[in-house]
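Below you'll find only one chain, the form predicted on its own, shown as structure tokens.
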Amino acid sequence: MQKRILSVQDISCFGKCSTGVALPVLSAAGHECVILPTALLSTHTGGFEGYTFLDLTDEMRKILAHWQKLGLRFDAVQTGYFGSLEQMAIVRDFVAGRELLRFVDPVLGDHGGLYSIYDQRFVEAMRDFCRGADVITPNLTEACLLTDTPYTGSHVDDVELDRLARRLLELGVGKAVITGIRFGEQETGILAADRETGLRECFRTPYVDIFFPGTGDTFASALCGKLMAGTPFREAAQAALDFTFRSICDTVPTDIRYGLCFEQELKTLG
């Protein structure tokens, strides 16, 4: 039976990155995928002058209360960026008593840094937001934010990946992926592990010098829209790499504000 997955996360009209990835993803993975914008942007942030955003907290209430009075179920909630703890409040506040899975993609900085919006009252209420989660999938720089642990660049040794993995879990979570790991000066990847089966296992592709806006969100929305669909999370973090990687191959050369080429790699998904 087909499964409904709730995205909440903000719309990007131009760019690919967010809902504009999430959308596509789940569809082809074979879910019905309903979005929750948190904010529309006439484009993402990552490189783009001038653009327009409006919050959507206000419409988030309504759009939820409609919901309410329609008794829709979810299977599942998939959640990225919000704008604000007030949003991220509100979410919780929906899916407290629900039976249904969360995925949570941790947005809160990359490159060593806490994004210029942030500030450590919105990394201390991400921390809470994600305990008890099903699936985490945060980058190196969110995952040394979550667990309070230093930054020392992309290149991180074995010890340490294991040690940023276990405060991961301890946070609650029953699966953690830690994106954006450099692996020498040739490959990148992830690190995947399970607090239940004790998996802490790292995927490897070749490292593409090259930056795109949105390759967490598509990355992220593989991963749940495998895991929905009954693949073994050590299968579904190795098809979710891989999805991604050929999406960048796909991708080189081009603009780079303007998100993945990952559509003609849809069709592996399902």
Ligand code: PXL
Second form
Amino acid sequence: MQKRILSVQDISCFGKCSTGVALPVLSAAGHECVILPTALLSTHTGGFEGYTFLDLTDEMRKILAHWQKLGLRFDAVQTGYFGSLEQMAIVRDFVAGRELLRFVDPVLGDHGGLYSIYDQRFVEAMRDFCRGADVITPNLTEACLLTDTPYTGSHVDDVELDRLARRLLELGVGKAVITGIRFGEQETGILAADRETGLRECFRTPYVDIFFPGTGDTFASALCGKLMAGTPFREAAQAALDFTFRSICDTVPTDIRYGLCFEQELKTLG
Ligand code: PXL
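Other form of same protein, the form predicted together with the named molecule, not the form predicted on its own:
All chains and molecules follow, beginning with the one already shown.
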């Protein structure tokens, strides 16, 4: 059955990420994707000089007030890149008391650092925003930021991974998937953790030594699409990882800033 999913993240006009990924991926998974843009940028912030940035916080308030009047209902809300601190409170107020699933991709940073517009206040607000989420999908950097753990690189041993997963779930989260973990020299992948079942399982793919902005967004939307289609958690995590890996393989060797060429893989999501 088709679900209506509200995707709250920026529109980066060039450089596939966030809303530019959520719309095609959630649609290909069979859902209606409604968008609530948090900011409008000429490009994403990952590697282009002089990008423009329009904060849409005030517009978000107006859009949600209109939808409130219309009595629109959603099966899930998926959040990604926020343009201001207030936006988290705005979305929290809108979803409060509604029966919907909450997917939070706690976009804060990568490679051990914060993205350019964020600071420690964002980290604290995001930690709070994650409370009560059904599924969160931090990369390793974000998992460390959310749990006050020093980031020591993308190779993490099993004990530390388990600790990170436990501390993420302790934020009051149903399921946590940590992305961007290196396993040895040859592999990369994710850890999936489920509070209810106690599941802790790593899923791996071959490591490709190129970083494409928007990879995490692609994974998060694919996972959301699969779960909302009723796919069980383990299978959904595996499918989202495979989709992301195949998209990476399709992309080599274009300009890495342009994002993943996931288009050929969309047909595999249905
Ligand atoms: O992929 C996360 C993301 C989303 N939106 C914008 C970004 C980034 C990462 O750099 O810059 C605008």
